[in-house]
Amino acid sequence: MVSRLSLENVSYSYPLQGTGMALRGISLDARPGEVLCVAGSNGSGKSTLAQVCAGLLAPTSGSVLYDGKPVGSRVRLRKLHRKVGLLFQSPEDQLFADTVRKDIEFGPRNQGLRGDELAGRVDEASTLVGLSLEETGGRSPFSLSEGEKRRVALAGVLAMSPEVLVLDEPFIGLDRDGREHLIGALSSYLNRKLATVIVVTHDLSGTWPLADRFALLSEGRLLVIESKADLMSGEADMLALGVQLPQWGVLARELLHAGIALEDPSDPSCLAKALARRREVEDGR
């Protein structure tokens, strides 16, 4: 059974920069087996976040919870480290051994895993991002395209086996075959395991077809929880926020706050149908 991770009135400041509160007050739980997008725009604290988040920081004040109990001592902050697993925004922070299957294997090997356990979660973990390491495995990870180098990043997280993974800006610089790709192996990664996604993003569009939940954050603070249904068609101002909808958002709600039902506002023809309908509508008048 996966472990819940929660976030009880975190706040942080990082020390000596004067910058204020990087967090205050965040009240967050992830549930196990969903997928949770904390949106919001840059300075929002969305990175602060995913690391109070997978243990790298300590909350200033507040605590992360790990299977309901507090991580706070050595131990638990290191089973913490053993569960959950943060994608960086950029892979170049995550890149370091000098080939592609030795960045894979450094996470599960430094769990203890070695010989046909350890080469069956590296295959694992590449077949799921889309990696050939007959192709890659023996070239240096900073030779490849930066989408080649996040699918690296991805693998070495993914082949630790996390119960919570932790996504931060995960579509910065893909195109739409890389996004479609990263969104393939997140599906894959789920329907093997029962893990706990959260992805802090910008933009919505990448996140849109995985997503169960959508924290929104602004300068610091969780602003509100909500469903797709309810973003659709709540008022919180995205623009003010920061956050990207994707264009067919945009419209869909639209439609939806002329009072036009939807099924699926990401659904090009569904949204074809609302439109026409909306016309009826309008011509009826």
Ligand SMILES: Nc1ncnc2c1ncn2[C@@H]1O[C@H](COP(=O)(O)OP(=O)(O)O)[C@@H](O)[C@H]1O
Given for the second form:
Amino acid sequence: MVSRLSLENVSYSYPLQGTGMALRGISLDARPGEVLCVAGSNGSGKSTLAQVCAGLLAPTSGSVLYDGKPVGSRVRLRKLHRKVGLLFQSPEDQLFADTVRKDIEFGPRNQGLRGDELAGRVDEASTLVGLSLEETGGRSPFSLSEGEKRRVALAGVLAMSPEVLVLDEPFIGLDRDGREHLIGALSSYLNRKLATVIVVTHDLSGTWPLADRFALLSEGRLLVIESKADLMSGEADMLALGVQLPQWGVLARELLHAGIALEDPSDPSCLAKALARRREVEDGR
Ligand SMILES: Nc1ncnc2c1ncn2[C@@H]1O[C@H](COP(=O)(O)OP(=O)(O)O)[C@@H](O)[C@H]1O
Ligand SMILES: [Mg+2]
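So that was the form predicted alone. Now I'd like the form predicted together with this ligand, please.
Now the full complex is given, and it begins with the chain already shown.
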């Protein structure tokens, strides 16, 4: 069974944050098997939300529910840690071991895996992210390039085979290849295991192909949760919220507002057909 993660009226303020609050009354429901993207500008509360979802921060008020049951007692929190994997915004916050192999092994080892089973999980996760353990397994993760560090960090999370995967700005600092690679790795994981994914990001282009629904976060409040199509055609002013819409997204919005329907705005052939249709309309044909 795939798990469901819900937040009910969750608020969070950091101990030294004074009267400010990082999250204000957030309610959301990540449905089993869906990819939910939470978009927001810097400081809107994305990393805080990611850590609350993963059980690393306990809400100041409100509750986190896992499969409908509130996470509260220590035992349940431990269970959450076993089932929910968080990829941190910065790989430096995630990596810690003196070799890449030990780093990736850490999670599944904690889950009690040993021997062939452990080795199998580590190999599988490394393959998914395109990391060769023959080359890098014995090296320090801190000696690797930024892109490789990301891969090691993601492999460490996937090696735990999480049912809920929370990704904090996974596309930051990656070039086009890096992005495509990451999307490929995540898609392969999701093909193997039906998991619920929450991605928090300020940049929609990486997440678009994967996401089922989008939520917009601003100053700790959740403004809307919409399907892709509704977000694209809707009135939410993403630029004003500091969320970058990919270029094709800007174009798709213009087309939609000119009354031209689009099935999948991220599909170039679909976009091309809609542009041709607009030309016909403009030419009065
Ligand atoms: N450790 C902390 N102590 C106090 N305030 C914090 C801490 N971490 C983040 N904040 C504040 O909480 C708000 C949300 O931060 P964060 O969740 O990191 O946003 P985002 O990831 O969207 O950039 C910001 O106003 C930030 O300054
Ligand atoms: Mg952040």
